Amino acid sequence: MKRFYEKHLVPYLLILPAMTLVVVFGLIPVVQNVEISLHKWNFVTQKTYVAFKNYKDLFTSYSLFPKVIKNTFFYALLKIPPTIILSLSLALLLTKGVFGQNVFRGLFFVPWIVPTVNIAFLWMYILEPEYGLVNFLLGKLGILGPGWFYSVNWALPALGLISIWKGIGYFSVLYIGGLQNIPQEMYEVAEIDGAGPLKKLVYITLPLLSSTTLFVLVILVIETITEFDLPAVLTDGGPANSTNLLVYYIYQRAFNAFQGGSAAAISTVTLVMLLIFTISQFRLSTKWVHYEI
């Protein structure tokens, strides 16, 4: 009897505070978000069933949906990648004995740790278009800055602009984890080899930090999708939604127009979404990824 319960019923104890915190913060939200999406509701006045109307709504001709995954989708497109293309770079030369590299890796992670709110107001003051840095130094070059959150063109490659220069620190970081784990005698062996630099990161160093990379792939999309500070703070949407991102959207249609059987919808939607990605590159990445030496 004491050896069936240390067995099978000690492990289920020891995790049953962490379960606990799932299943009330976690798993009942979603049922109960799930439960509302298939219901008219403003908030106020008695739920009414209505099945999947709210879904089929989102892809009609007057919903923004469509126009709101695509934003977001371009938006992931101007993100993702060179987040992760700088924070490797430059984690890599934070990793190759230059002066102070600990006092500029300090220096690069702390826009992570400032609230998105202040880092949106600081970047409003240097994109203004009459008067912001950026457009006075590219005046200085005879270039003629745009409108940045007030163009339709360069509002949300600005949004992306900020993310990014808020995020290469913290994924830097990740990486030069990563790095520091990598053995250094695979790189002496491959310089008797004859590898040069290019090789030595081609063959050891980007395929002995693909699992950080899987990592960094998968935050960065979750991050993306539910992006909603700075849309909120520097655009509110706009101009003309071109910076409606998915979790701002269904800000909008649950506080401004109070259809919250809507706003659960797309909340269902986006949920789908980051599962069939998550899983999607949990399966894809035995092809690539590898966690031995």
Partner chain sequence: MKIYQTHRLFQKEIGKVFRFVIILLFAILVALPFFWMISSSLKKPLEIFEVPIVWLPAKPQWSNYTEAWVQAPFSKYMFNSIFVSTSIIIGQFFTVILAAYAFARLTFPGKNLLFLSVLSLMMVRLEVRIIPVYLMVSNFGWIDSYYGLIIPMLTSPFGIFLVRQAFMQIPQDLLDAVKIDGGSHLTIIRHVMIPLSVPTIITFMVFGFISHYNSYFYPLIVTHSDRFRTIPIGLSRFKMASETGGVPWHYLMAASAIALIPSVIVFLFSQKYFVRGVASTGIKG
The other form holds:
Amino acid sequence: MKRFYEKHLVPYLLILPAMTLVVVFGLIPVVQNVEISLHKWNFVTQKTYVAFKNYKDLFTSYSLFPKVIKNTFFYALLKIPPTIILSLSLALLLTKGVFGQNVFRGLFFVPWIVPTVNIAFLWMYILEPEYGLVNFLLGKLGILGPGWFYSVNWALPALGLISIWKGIGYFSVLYIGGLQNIPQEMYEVAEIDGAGPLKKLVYITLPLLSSTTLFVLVILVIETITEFDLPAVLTDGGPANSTNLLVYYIYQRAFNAFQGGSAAAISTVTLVMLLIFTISQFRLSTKWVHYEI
Amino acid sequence: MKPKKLLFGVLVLCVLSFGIQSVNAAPIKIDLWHAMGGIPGPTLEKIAEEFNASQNDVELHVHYQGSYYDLQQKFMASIAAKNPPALVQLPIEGTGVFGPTGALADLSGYLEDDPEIGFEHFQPGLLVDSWYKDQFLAIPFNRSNPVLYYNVDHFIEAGLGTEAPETWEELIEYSEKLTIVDDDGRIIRHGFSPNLHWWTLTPMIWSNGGNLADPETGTPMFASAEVAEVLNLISDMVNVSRTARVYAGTVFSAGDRARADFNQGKISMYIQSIGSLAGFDEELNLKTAFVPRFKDSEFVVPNGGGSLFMAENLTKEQKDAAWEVIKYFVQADTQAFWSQSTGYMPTCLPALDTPEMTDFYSEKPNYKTAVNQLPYAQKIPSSEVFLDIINVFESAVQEIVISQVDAFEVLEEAIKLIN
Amino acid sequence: MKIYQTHRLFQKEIGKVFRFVIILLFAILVALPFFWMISSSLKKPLEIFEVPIVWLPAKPQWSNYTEAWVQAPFSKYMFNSIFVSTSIIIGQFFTVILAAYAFARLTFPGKNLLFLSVLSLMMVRLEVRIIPVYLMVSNFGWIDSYYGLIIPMLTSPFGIFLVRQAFMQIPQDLLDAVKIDGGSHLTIIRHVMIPLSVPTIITFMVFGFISHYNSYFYPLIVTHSDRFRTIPIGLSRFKMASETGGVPWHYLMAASAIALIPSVIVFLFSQKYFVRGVASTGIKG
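Switching conditions: you have the form predicted on its own, so give me the form predicted together with the partner chain.
So here's everything in the complex, that chain up top.
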């Protein structure tokens, strides 16, 4: 009897607390979300079954959804490549034995641990067109600073800028971890073969960092797709919807337009996008990621 | 200590610490959600404190929820959660937006039966936005209409006298004279700032014969030549003659931004609620006036501000308690205090007749503009989809004015987004 | 030969200086906004709007801090933030370690499927489940309560993933030794697994604390009174508190500066484990 208990019951008892929470607040909502998305519902009156109308409306009839997708994609382009390049460069600099490098690592990490709301307000002040720090400094250089959050063209880049600033310290620490795993001998062998710094970077460092890059990329994409805090605090999705991003749009459809079904449909599409992206990245990664370290 | 016991202990502690919350239930607790920041916020809290000190049966708790937008989102979410607060201070569009949910109580019974406060207690023009079908939902509390704020010193300096422009045609002319350009070609003062908010744009739109939505059915109708004309006019002032300055698309809403600029003398005229009249710099020589009209039409402004609404899903005791709160908030003394502290109109007739109020008005005539303008105030075309309408409309306005594109096409595309 | 060597050495030194300068530039870019925050938090309102800008206030206005703090019930927000985040990580400590142990060390039918479902939630973030989660929390009657803020967060899929990795690396011999002495699974967890995985566990808990302390989206949606609002929600109310003419930046910056103190303290105390832990595990809250 004790053996039976040990073998068949204990594992389930151990995972029970975690699994209950995962199921109740994780998996059931995913199913419910799909169910809600098949209805027209304002959260208050009875739901009306409309099959896939909410989904069709997103793509066929007039909807902000295409614009929101475009914004989100543009935001990803503005944010992801610079973050990767800058954090990798920083990591390379910080592993070469520079004076005070541990202090620097700590400092670069700080923006990451500070609440996004703080960061948002801080940058809203810094990017204030008239009396903000950035436009003042640009003015010193003879450049007329843009309107940032007040400009249709500059609001989204401003969000990207903040987000890059917040993230590089964290991602460079990830890269430092990756760099430390590269065996020193590989560089020594390459040096004997007469390889210069650039060659070493291209033929050793980057390939051997590719699993870190994959990880960084996946995190960045999930983060970009689920961005809410910055548009919610800084721009309310404006001006003229230029910073309306996916999750903010879900929030707007749900709690401003009271279109529960439509909001749930967008959630479901977002969720599918996340899954497809993550799974395909891990699949594709067999082609470009080197795991042999 | 065994881990099991430890775990159990922690659980018990958690349960206990959550459990100690409500013990005695003598006074009835009433929650009131509001959207009053700035100066009105603490003023409202003070009224609530005084109400609590004045009696022992009802305990009022006020909760600030952010802007009217934030508040309405929260309120809708609370209805969905079947847990709305007993009282909520919704803006003028609240009747149309939340009436159809059935979550708001019909207050006409109270107004008919209460010996102290009935329909005739209020300024008559303020009650039109209270009705949803045959239900009376909204008790006017902080009511306003938009007025033109202008800097008299700037006017005198530009040789324009001390009186405000009466028509939009005049305002455009004045704007040109008030705008100052420095030697480098930089504009250091703009004559005007149109507040790119649906409510402050509405007088201009109405005066030109347009509307955001059909007042009867709530169907959006802002994609019209009349609305487009108004927005093109504003866009020209901003982008072509460069006599008007706009800020759009931030949470520090256009109105707040314009207010700061006005306070610092960077703009000479702007349109805003009478409810933000208090708190400007002492030395600022400001006056308020009617919002201009187009030459060939009448003055017209939308009703504005907020009212108190009661939740339907309450016990009789709770409703009676909530009614006591409402009565306190709209009695003559409270309204006189509220009005003098914030700028909002007194909503009740008795307050208007008090000697303090007449003295106050003769000393500070700026505060009376909204009351004088009230005969020209009209009901706004709110409905279930109104929040979506104004959201889409304001985004379109931002696009038109900031990106300098033709208004009509943008409006036509935008109106299709509402469903 | 000697000249060549000195030349090499010289090049190396130049490289070092060059790298240091670039890093210093980066550091200025990172630190400048924080410097600006502190400097502005000590300014008079007029200095805020001055052009050209004022780098340091003529006379530091320390009273801005005390005044900002009472603009809203910040002490209450701060308590809520710390209480909620601490409760969450304490709860997560138990749920995560028990589940991680089972997934790492025991075999049982359905294990892979169950583990996969846990992992999937790392991608299917709360943001895209929010409508049903909100309705569920309100069905439980937990809107605007500590229950609503804490209970749905009491486990962490990433924590399970991470701690499981650490648990898997512990040699089986150590477990067997405890078993021979008649020790239960809980004994193994307590005396073997936890002591040998301290850096990972600390990393995951510190990260948990920081990410819940910083969280804006979820608390924004499930709270509606000051009794339960957290710091980020409290800060965001400055958004509308500007009707007296312009944004009260000096207060906003002062309140922001205070708000980031707990994160920074937690970070400083755990930096040794934390930065190393992140480097080796790539944790994500």
